[in-house]
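Okay, so here's just one chain, in structure tokens, the form predicted alone.
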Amino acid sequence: MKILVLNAGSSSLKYALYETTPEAAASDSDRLVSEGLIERVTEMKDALREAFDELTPLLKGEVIAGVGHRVVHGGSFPGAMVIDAAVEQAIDELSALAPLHNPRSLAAYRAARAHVPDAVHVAVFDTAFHQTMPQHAYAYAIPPRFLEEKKIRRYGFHGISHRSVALRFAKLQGKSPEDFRVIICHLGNGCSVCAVDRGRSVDTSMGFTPLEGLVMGARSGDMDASALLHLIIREGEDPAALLQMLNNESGMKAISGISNDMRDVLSAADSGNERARFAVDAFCYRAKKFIGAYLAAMNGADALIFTAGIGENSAAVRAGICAGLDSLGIALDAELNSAKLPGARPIGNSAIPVWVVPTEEQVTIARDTLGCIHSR
């Protein structure tokens, strides 16, 4: 069976073509046919326009039976939705909590059934994963009005990844999920951490939008806030403005004055600049005080895993972040830290050992859409 994989960013789109079965997916004997990344798009119809163009030939006069679509936000859905046009009207009243990434997963879902309109198409939420939380973990210490009658409370995101890292290091160790208790650091543009507890995420550090938690490529992380009010109040500033700061003008291109991507700014430290060596260590700084958090949540952990852009490549960043966790029985390995392998691997033999272990989220999608082919 095959079935389309969408992930639609700001500005770009991934598409990847899986042919999968329920035996497949079970052995991890999924086939990628073909995968691609379409950038600087401005109309989501001629990016699916060209990445059909790219597949057509591929598909052989077989048809895409379903085709999974990645949305950041999906509120309190507990699972993979068949869209309908309850689930598209939800989709896009969620857009106000994340405005950069709920209408481009609308256009490309809109778009994509004017070119597979007998496809069954899937939602498969970000937020998903974390519906687990216990209600301590999720509410905001506020008026329960805010919760119960706005919806004001923590939803976490990257599920997708942090289920799929879960999932992948439990096999490789020969055993389930409900077998572990693991920290993940899923640390790229966007960066959270999450506590995820015999396979239930049971904390996380992004909340009631992608904004809260971790310092990240453009987006601030934690703030008191009461600063934000103090500028809106005291000092006039347009809250719209302030929204736009603290997501797409804050965090390391902030702090570094040179730019959201990790490396240019790795690369601008060890030159000897004063504000991207701040980013940095502010960076991990950050992430460290969160893996502290939730080896207390959890009374320990089996293991750190390191997943993503940053978390997969950054033998550096990785090394700060894990600095001076060893009484916690977090140490790396300086040889297996640095070594520039493929694929999951240890890089540290401590008390809780420490992993990379690389996201799988589009195999994870089109596995989320095949089940719900099958639910149906």
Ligand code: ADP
The other form holds:
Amino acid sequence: MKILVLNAGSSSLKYALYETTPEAAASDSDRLVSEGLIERVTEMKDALREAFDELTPLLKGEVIAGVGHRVVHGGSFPGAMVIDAAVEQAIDELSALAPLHNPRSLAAYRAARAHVPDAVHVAVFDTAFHQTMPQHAYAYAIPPRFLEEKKIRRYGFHGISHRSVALRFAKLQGKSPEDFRVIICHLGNGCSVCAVDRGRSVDTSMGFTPLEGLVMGARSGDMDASALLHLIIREGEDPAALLQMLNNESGMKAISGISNDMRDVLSAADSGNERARFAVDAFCYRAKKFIGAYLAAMNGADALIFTAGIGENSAAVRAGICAGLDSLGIALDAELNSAKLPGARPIGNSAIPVWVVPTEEQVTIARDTLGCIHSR
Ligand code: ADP
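Now that the form predicted alone has been shown, please provide the structure of the form predicted in complex with this ligand.
Starting with the chain above, the whole complex follows.
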């Protein structure tokens, strides 16, 4: 059957059409029929019309059975959900917690439903995988009423990616995710590290929103909340402008003064640009600290895994992060790390093996959608 995957970003729409069945999904033989990226999207309904114009001839009259929507914030949903009126309302309410993301997903859902009203529409959440975090990992150390009444807690994101990578790694070993403790570094425009203990997320670096944790392309990651309150209370800065600054004007973009794109920053650092070098060092150092933290959280690990745009492609960043971790059992093989090979591969045969495993977000969304259709 045909499953359409939609991933609505802040100004883009990624789509992918799969031909799959439960048997194909179980044996990794689902087929990608077509995929596309529409950029500079202002109205989701125009982007969806463009996507359907591309896809309709490829369907040759076959219906789209399901549409899987990537939804960044799923609150306390522990897994994918068929979107009915109650789920739609919940996603809408969660827009307050993810104003940059959830409204776009909802707009994409509503536009897609107009095109394929008879398909089963499924929300696949980035937060769901992290619902297994224990309270000592997800609760902030503030009075409990903020958790109970305002839902202020760590949710974690990139869950679809972390789950797909943990599963792929286990399959490559001929085992199940329950057999491993892995630390996964998802390093893309957004970046997060996740501790996956026997298939369950037990901690991750992003928190209440995708802002917490690592230095990212344009996001600051961790900083002392009171510095921001100082700017608001004592310096009269506008809170909304600060939120925009932290999410869009910070991270590598701010500290390098060059770009939020790691390729640009790395090439400037290679040409001797001091700020670019400092930015790369800051990026690697923050990631390294989280790896150390999660080794402690899980009393070790069976693998360290890199994924996403930077994690899969940048030998230099992987080397920067792993440098000086040999006393913790992590060391890269310089030759394996720098080999430009596609696909999953080991890049360090240390006591804790180091791997690159490409993220499989799209096909995971398609499979979750298929799973929801079959369990209805
Ligand atoms: P998104 O989070 O939007 O899905 P990606 O996972 O595609 O993003 O990652 C984008 C990041 O990956 C960018 O910073 C880009 O510079 C970086 N990247 C892609 N290829 C390389 C490469 N060969 N070397 C270094 N960085 C790379």
